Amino acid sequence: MPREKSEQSNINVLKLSGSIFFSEGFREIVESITRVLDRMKKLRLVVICGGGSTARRYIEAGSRLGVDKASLDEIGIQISRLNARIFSLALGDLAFEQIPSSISQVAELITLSSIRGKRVVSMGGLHPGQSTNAVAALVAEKVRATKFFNLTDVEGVYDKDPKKFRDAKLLRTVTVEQLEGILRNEAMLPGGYDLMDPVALRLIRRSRINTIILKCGGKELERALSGRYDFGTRIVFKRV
């Protein structure tokens, strides 16, 4: 069954790698969003904020003192609020400042935008035991997002791991059965979940979700923001 448009104005998710922060390609990212927010006036976009290097060292040592993962994944998910935090204020005016704790406050201010002249909410992880994917991946369902693009440290979804192997092959489509099959091995553990995770892919399936993943770069967003990906690997669906 298709999903239903949204009411609102186009809206976007956006999951960015928490690799990006305190990087040089930072400010490309936010000046990037900058202009294309300038340029599409009816744009809007949640911005889901990975805790990158950042919350895996802190993630680290807890585990090195015996902390359990519920906790290593609050940590995680406090890191991930304050690159949040650094990057709606990087946006200035264009984002609200406050950084939400419940996807119900992912909705609330999404409706505000309009009245408050905010295009863009910026956002961290939310429970334990969820990957900031799948926060993404849910934050796009209950917003009936237009586009959920997956920034991370690679160019898409290869047929098998690009930094062990010089052969692998960089997939333009793929369906969510073959992206589980890539990713069975993938450990679900605190500070991981680096492209993707079976939760934000049950999400993805069972809403169909237009999914792009794609380098996390200035120049690669500005061109998806704008309508031009014809890079990265696009998520696509089986007939029903």
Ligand code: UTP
The other form holds:
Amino acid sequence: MPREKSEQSNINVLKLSGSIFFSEGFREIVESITRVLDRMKKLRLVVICGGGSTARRYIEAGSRLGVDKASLDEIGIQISRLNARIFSLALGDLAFEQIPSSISQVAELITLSSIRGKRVVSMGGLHPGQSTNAVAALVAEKVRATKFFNLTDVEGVYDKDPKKFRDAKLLRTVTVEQLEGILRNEAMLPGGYDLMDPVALRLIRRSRINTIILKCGGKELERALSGRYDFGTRIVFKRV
Ligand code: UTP
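Follow the form predicted on its own with the form predicted in complex with the ligand, if you could.
Up next: the whole complex, starting with the chain shown before.
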């Protein structure tokens, strides 16, 4: 049964790139989230942690040994869940200890959050054959998140590769169709990072998820969660 709007309206979904877990910025992100949660008492977060370079190294090693792709995906999922565990430990009492392994568990934990006094669900991947971006979009759909922030290593989506073109412009808004076009040409992506995958884009389009792609920094995140995102790229939808 759909939950009341008042209960749903304060859930934000964050996708954290796996690259942040071994960076200087990790502590800053944890501190920013703690400050925002202290200020915004009704806000609850589901944070999906990427696997980053650690996952990629394991996957490369397994691949060289001839391990099948589905099993390699499972290894990637395990690494993303380890990152999620570190993240939940860093947040202490604010976060559930349990790392959900299904979409229904996420919904259950969110329902329990006010009873248990927990404000954050931290998680990694769910199923082989997709990325944590797809997981984040699915969670945003399931919990009817008001916002989905995709925090990456780049400022947002550019009209062309800023490393090759000095006049490349950061797009403040992009349609799903435009983004699909840009993603089709991997070389056009700044740094070559996967900002979104096709599964995530399909979910964003079908549920018109309020999605913002921005750089993964503590200061930016704090402003974004407070509703002040005059940076990054927002996905917009054509009128139907
Ligand atoms: P990520 O989605 O985190 O890849 O999952 P990534 O490109 O490293 O993302 P960032 O850079 O941290 O943002 C790591 C790997 O885990 C598997 C995939 O193999 C993916 O490449 N995975 C992850 C799944 O198979 N299913 C999932 O639900 C999540």
